[in-house]
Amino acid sequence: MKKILIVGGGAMGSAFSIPCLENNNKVIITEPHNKVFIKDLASKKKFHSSLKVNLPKKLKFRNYSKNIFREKFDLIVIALSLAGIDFIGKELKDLKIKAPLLVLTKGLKYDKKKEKILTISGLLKNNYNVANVSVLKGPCLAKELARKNKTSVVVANKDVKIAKWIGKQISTRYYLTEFSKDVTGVEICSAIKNIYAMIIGSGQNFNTASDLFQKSVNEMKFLIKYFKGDESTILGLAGIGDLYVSAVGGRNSKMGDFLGKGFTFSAAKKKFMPKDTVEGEQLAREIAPYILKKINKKNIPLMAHLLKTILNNKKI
């Protein structure tokens, strides 16, 4: 039995504790803001109001506080939303923290001073000195993993003894783990993929839709190879396969469709989608400055007009 802390209550982090404790871990979740997960969370029932399930008895709640890092624990788990990486990696700073993190989280964030690209297990080790990163990535909706159908998942870390060590401890008949080197190539692909669900889906049939398809695993596949990351790992779950899911079942590709039918961004999100976080949006506004600066368009034209589309909040 490992001791298993997981920040972050929304879908993804309750529903990752389910595999968790099926393997008999004692795990812990901690929510630091959203007051309707630690309503739901501190209840009896455990019922996820996102998740419309009820959550296992044995999973913990404890009230968020700093001072949770410091008690001993065998994996820390960041599953909070890209705007609460900043916030997190403060609180995690210069404490010195042996056991191994494991980051959920898709997204990248834009250094402005360094002009730069960051990953999410980059910015933690560079800005906030926090070491021992692995990254989790792969086709998962938190509402089918939290159903347990079988879901399969890619964890990433330069030494892959690690990452096969923390898929042993959350594997289960249903939650199958596979393992890379290639943090970086995961880290782009798991987040770029949600910037070209959103192009796919604005295709309006199955013939447009397939060849944005291929045509954004191109891009993808160029971009993972700028950022220095191995252009192999398109082919794996982290590339097409968290596109696939994307494309066909996401908040991404719904908003794509909207688009296609000839909305502004604004004006979709004001009338069908006024409450739903639309991830490749967020990550459009993020790295827009510096994709649009440093790469020539020709090289990445659907991503480089869907950027404009959004910032300028025309018509695609």
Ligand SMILES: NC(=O)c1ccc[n+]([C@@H]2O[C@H](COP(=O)([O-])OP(=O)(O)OC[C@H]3O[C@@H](n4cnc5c(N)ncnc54)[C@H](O)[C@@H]3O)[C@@H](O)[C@H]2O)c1
Given for the second form:
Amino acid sequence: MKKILIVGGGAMGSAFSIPCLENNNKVIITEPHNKVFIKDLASKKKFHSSLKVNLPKKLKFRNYSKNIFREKFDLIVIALSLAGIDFIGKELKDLKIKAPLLVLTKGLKYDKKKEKILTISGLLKNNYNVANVSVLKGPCLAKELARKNKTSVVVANKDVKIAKWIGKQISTRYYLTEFSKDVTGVEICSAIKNIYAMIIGSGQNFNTASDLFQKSVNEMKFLIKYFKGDESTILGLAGIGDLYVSAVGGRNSKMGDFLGKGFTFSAAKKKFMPKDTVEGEQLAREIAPYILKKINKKNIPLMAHLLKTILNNKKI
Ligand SMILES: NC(=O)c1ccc[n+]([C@@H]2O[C@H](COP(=O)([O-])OP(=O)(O)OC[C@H]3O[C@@H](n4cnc5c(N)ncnc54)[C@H](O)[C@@H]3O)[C@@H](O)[C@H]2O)c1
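Next block: the form predicted in complex with the ligand, after the form predicted on its own:
Let's see the whole complex now, leading with the same chain.
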């Protein structure tokens, strides 16, 4: 039995607790930001308002405090959305935590001063001095994991032994883990697939969407190589695996559909998705200053066009 701390009681952090508990670990979840999730997790029934399931009784909830990191854990899991990564980086900075850290968050950050795109593991290591970071990505809708639908994900660490050790602690018969050394490729894929899911969603019919799917895969392959990942990662769970699930369902492809119907981003957001977070839009705004300036748009025509469509609030 290992002691696992999950930071982030949103849909993904909470769903992730289920296989961890089923694997006979002691699991503690804490939520630093969202009052609704705190109320859900602190309640007796542990009904999660976003997953619409009762979480296991064995799941222990603890109020968030930086002091929690002073306790001994075998694994610390970060399940915050991208907006929470700088927060947690500051909290962890210089604590010299020994336990391996596993990041579920998908996204990229633009460092304006260094004019560099950073992966989340890169940001935690370079800007916040956090060591021993692994990442877990792949096609996983939190609601489906919470219902124990069979799900495969990839755990990446340059030292694949660490990734395999993590896999052993969290895998169940319905939550299967694969492993990769290509941390950069896995992180790039799992972030930009949200933008490509919007592009594919704009297709309006299967023929056009398939054409956009094929061209998206080519652009993703180019971008993995550009950011010094391993091109072959495009064929894995974090690449086409995650692109598929995001393109057939989810908020990014839904927004893409509205863009394809001729709405501007802000009109579609206001009319159809006022309360939804569209991760692809957030990422587009984050990385556009770099991508549009540094990369020849001939290599990534779809990405360049979508970024401009969102930034300038134009019709696609
Ligand atoms: N690795 C995977 O298999 C996988 C699968 C699905 C989703 N995800 C990723 O997990 C992340 C969370 O997704 P989710 O569906 O749980 O989202 P959610 O909206 O349900 O939860 C978001 C979490 O981030 C926290 N948060 C948001 N803004 C914050 C801020 N400013 N400061 C601190 N904390 C903040 C919230 O409090 C909450 O804990 C996303 O990046 C998503 O892409 C990963």
